[in-house]
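Below sits a lone chain in structure tokens, taken as the form predicted alone.
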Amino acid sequence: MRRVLMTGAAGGVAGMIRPLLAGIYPELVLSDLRAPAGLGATERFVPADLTDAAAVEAAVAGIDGIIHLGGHSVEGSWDTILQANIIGCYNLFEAARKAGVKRVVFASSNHAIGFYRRRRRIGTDVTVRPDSRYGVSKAFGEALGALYADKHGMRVTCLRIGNVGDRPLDRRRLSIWLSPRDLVQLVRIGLEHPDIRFEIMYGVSGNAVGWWDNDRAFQLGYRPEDRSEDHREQALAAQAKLPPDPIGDVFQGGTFCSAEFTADPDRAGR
């Protein structure tokens, strides 16, 4: 990998992890709607709308790697997320075929899995069960990805990622949290690994209360060196000030899951 392209680089994930990637990649390639601040050295910014396939193309061009985290990375209108995260998603893939771009590492989310209960364990090999339209455009980009890595040999990673930041914010994120570096070691598994054909890992880091069984990963050598318990006693006095959510305190997407719910809860996610 000599040239790589972040999509969303003027997110606030992208902007976690961009000091952390500097001197990786010989040139990181920045692509979002507007440019992000303070480019780097060994960086440079391609606008682009991902609902413009020839924007995207543009972008694409000479691109060894992509880490797309490019889209709209909360719930939406169907438009919104339709045009963003599906219509996006596709344009990105398509690009990086004509383009023979060898690797894509696919910001996917745990809403993609939301309506399972936080009570059960979970691998990646389970049924999808977005809590969200967000949750929907993560699971078809999971699909897409598997399509272009069997159809036409691109080597796909796809990033169930729970909640990136310094330290997590609440009781659910004591279960979900990824540290920004934990973040760009998985992203480099992605990028690097010479096994790397389609695989769906857990962003997460080494959470002694998580919900995920994320051995996959550690299969291909990820070794998270950061952990929520050390943020423990600040993630639940947070956590004391929310008012109680009945839905979306049972289920792993958490308000995700309660906004707009109307079915039988005893019922959701069997």
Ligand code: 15L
Second form
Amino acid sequence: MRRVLMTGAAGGVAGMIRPLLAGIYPELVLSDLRAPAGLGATERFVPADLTDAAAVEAAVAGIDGIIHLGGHSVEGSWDTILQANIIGCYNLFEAARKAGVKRVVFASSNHAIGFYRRRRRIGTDVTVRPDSRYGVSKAFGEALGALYADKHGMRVTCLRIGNVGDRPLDRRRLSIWLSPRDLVQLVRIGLEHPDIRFEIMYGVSGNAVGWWDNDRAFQLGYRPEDRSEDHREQALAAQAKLPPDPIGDVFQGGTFCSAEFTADPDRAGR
Ligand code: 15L
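Next up, can you give the form predicted in complex with this ligand of this protein, since the form predicted alone came first?
Whole complex next, starting from this chain.
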């Protein structure tokens, strides 16, 4: 990997991992609608709107591997999700195919499986149960990744990311927290490991109270350095200030599940 493209480079997750990737790849090409702050010596900015196929093709030219963080990162209107996450993701994979890009790491999300109950432990082989239009778009991105891997031989890694940050923010995040340096480890497995064909892994640190079986990531060498229990008291103190959410608290996706919810909670999800 000489030249790596990161989409969504002006976003929060990119801001946390860019400093940790400095020096790992000779060139990091950053794309977004607007320029990210503080370009490093090995970073270069290429503006690209993911809905503009020609702009995406220009950003992808000469690239060896892609970290696709771009798109809309929470729930949004159907048109927002359609443009940024469905059409945008298609444009990205299609540009990568045309340019002969070997590897893509796709930032999927826990919201692709948000309607599993918190009392369940699930692997990556379960049927998707999206909790939002956003979650549906992540399931779409995973399916697209499988198509480009199987049909075009691209090496694709989908990371079902929990919540990236310096620390877990509340009770739910104690189960799904992912530290920036653990995310970098997973991204590097996706970009570098020789055995990658098509993989789904959970983007989660080594949290004791996790809900996800991340065996495949461990097989591929993932050794998380962080764990949420080191921040447990702070997270529970923050949780105590939040309003109760009787629907969201049952499901892994939390508030993404309770938003717009009109069903019978006993029959929803799995
Ligand atoms: C996500 O997928 C979002 O991108 C992020 O903003 C958080 O909402 C996170 O999930 C979460 O579930 O905490």
